[in-house]
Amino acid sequence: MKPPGPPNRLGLGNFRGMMRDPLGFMTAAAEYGPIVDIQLLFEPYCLAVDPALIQQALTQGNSVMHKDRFTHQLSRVMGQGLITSEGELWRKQRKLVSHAFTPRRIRSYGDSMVAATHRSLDRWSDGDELDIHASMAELTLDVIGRTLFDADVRGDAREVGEALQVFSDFYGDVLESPFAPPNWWPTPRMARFRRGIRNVDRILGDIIQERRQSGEDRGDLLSALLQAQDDGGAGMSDRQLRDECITLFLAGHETTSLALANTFYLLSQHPEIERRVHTEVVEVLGDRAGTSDDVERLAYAERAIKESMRLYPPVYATGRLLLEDYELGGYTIKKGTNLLFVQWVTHRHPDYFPNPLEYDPDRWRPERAQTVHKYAYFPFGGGPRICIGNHFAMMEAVLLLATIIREYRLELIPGQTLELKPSVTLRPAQGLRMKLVARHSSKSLQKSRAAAGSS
């Protein structure tokens, strides 16, 4: 017996609904219960909504599941990095890459994150208008360049940004398409896709080759990856190093930039919350530059980001392909079924979050957060394959938010709303213009900016 789900002969209507409005379609499907059967053309899907079922599948069921078809499409760009690899290769690489994400090493990147933010602030002025998503993408590109490669990649920001847009457009089209064109397909879109891969490969390849030749340890993520060895003393091959670097580079900068941009959008709509974040930042930092040691004391800023990621999760859905029959929620889910765990749906479900559409950072106060099921909120995934950079990303988001909001209030230009375009990540359908309003121009604050920018 299958779980309940929307009735639809051959899945044609479901397919049209998913293509037309995937977020709306999956939200409506969740009304059928904690686990929902969905047929999309010739492929069976099963949507798990209940946090307990999500936890069971992502933890206990990990051994009988692989990443879904869409995730494996990402290997066209990411090769066999942590996101796309499976089995023994994944286990080996996860252990090697973990050397780059120890708590001590993550904390050491705080100064670089703040310095990158001040470099952006140096180009901003009171009254300027900016596309918040594009600006945060450029900033986090600078951060990942500095922390991953100890290199300034801002000069390549436009080229990398254009490649990311090409990738996103392509994957948005193949998300539920029954046919994903091969790389050699002779169309303008595939030509742009191939060119984007070549450009990103060239940028990363030049950096990696130079570091291989120098053998220098610069204290960055790349140095840690180059030094990492398995139990037999073997390090990563050039191809493995490329795949992990491009995975960290692409995934590490876009998700954080979306989280930050969406947070600034929400703060612009909730001035009382914005004031609380600013007040906390001033009390904690004063006129000095922030450091990784300040993150724990910036508790309300962190809650504002967590709540933004609940409402607008950059990774809005997670998929797994069943390798064998699996018992879940009282049903036998057949081998070959695609399991869906949709952050957008579960994060906004009224059974798990009261007033789910309200932006309320205080729902993450410790006494309230402890009542939330661990898998009712899973912006970084869960189980053994939880995002390895989750602590890095949260520290980055808090420090960048604090550094910016101390100097500027960002006001949304009237007449705009945040419209979403699900693709590899949950991107904006179009840019949001925001106006910079300077708070003050104290000499001590300018000194802290100068000190941070020179670090």
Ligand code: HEM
Contents of the next structure:
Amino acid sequence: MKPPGPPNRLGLGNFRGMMRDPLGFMTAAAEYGPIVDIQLLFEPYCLAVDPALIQQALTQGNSVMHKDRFTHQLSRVMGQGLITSEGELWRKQRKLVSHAFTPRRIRSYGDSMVAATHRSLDRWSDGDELDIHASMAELTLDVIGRTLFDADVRGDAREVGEALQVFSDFYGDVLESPFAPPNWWPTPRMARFRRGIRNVDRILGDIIQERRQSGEDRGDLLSALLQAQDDGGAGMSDRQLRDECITLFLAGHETTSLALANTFYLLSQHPEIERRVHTEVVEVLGDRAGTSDDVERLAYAERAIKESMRLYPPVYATGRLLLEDYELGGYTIKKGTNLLFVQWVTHRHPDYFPNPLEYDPDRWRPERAQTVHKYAYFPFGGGPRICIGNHFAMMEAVLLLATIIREYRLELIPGQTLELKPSVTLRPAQGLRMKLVARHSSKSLQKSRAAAGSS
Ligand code: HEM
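Could you present the same protein in the form predicted together with protoporphyrin IX containing FE (HEM), rather than the form predicted on its own shown above?
Now the full complex is given, and it begins with the chain already shown.
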């Protein structure tokens, strides 16, 4: 017997609903129960809504699941990096790449993160209007460039930025259509896609080559990847390094920029919460720049970000393809089914979060957080394939938020709402314009920054 699910006349109804409004469609589908059968044209899908089922599948089901068809599309850009690889290759690479994400290494990236934020702040002034998503994307690109390669990626910004935009448009369209054109497809868009890959390959190739030749440990992620060796003493090939670098580069910047931009949006709509974040930041940092040691004490700022990722999870859905029949929630789910775990749906489900649409960072106070099922909230996925950058991302988000909010309050320019476009990530459909309002203390902070030479 199949799990219940929305009726699907001629195989078209669900497909149309999913194409038109995937978030709305999946939210409505979740009303059929903790586990829902969804037929999309000729492809069987199964949505696991209940946290216990999500936990079971993500933590125990790895040997009978692969990433879904859509994730595998990413290998056109990411090759066989951590996100797209499977089986033995993934296991070996996960071990090697984790050398770059030890707690000590992650802490050492804190100063680069704050310095990048100061470079952005140096270009901002009171009263400026900016697109918060574009600004955060630029900032997190700077951070990942410095932490990954100790390099100013903004130097290559035009080409890298162009390539990222092309990839992102392509994957947005792939999601909206049952047909994904092959790379060689003779259209201007696919020509841009190929050019994007060539540019990224060239830029990364140069960086990797130069570093191999110098043999220098620059303390960045790339140095850690170059030093990592498996039990037999073998390191990564140039091709594997390229794939892991582009994976970390892409996975590591847009997600965090969305988390930050959405947090600024929510704070602008909840001034009392914004004030609490600011007060905490002033108490913890005073006049000095933040460091990774401060993150622990910026607990309310962290809760504000966590709660923003509950309402607006940057990765809003995670998919797996079943390689064998699989028992889940009392049903036998057939081999070939795409299992879906949709953060957007479970994070906003009233069974798991009271007043689910309310932005309430205090949900994450320890005494309340312990009543939430571990897999009711899974912005970073779970099980062995949990996001390898989750601690990096949380530290980055807290440090960037604290550094910015100490100097500016961000006001939403009236007349806008946060419209979302589900692509690989949950992105804003249009930009979101915000106005910078300098704090009284901003001038003295700028002076202390200049004196510290951080810019
Ligand atoms: C707020 C920021 C981020 C969010 C919401 C996020 C979310 C996720 C999620 C949901 C997954 C699991 C996907 C799945 O199971 O199919 C994942 C995997 C991954 N993420 Fe992140 N991520 C973030 C930041 C980062 C950063 C900063 C990096 C690296 C610098 C990174 C690198 C990766 C990699 C390499 C994987 C694949 C891990 C594996 O399969 O072994 N992510 N991320």
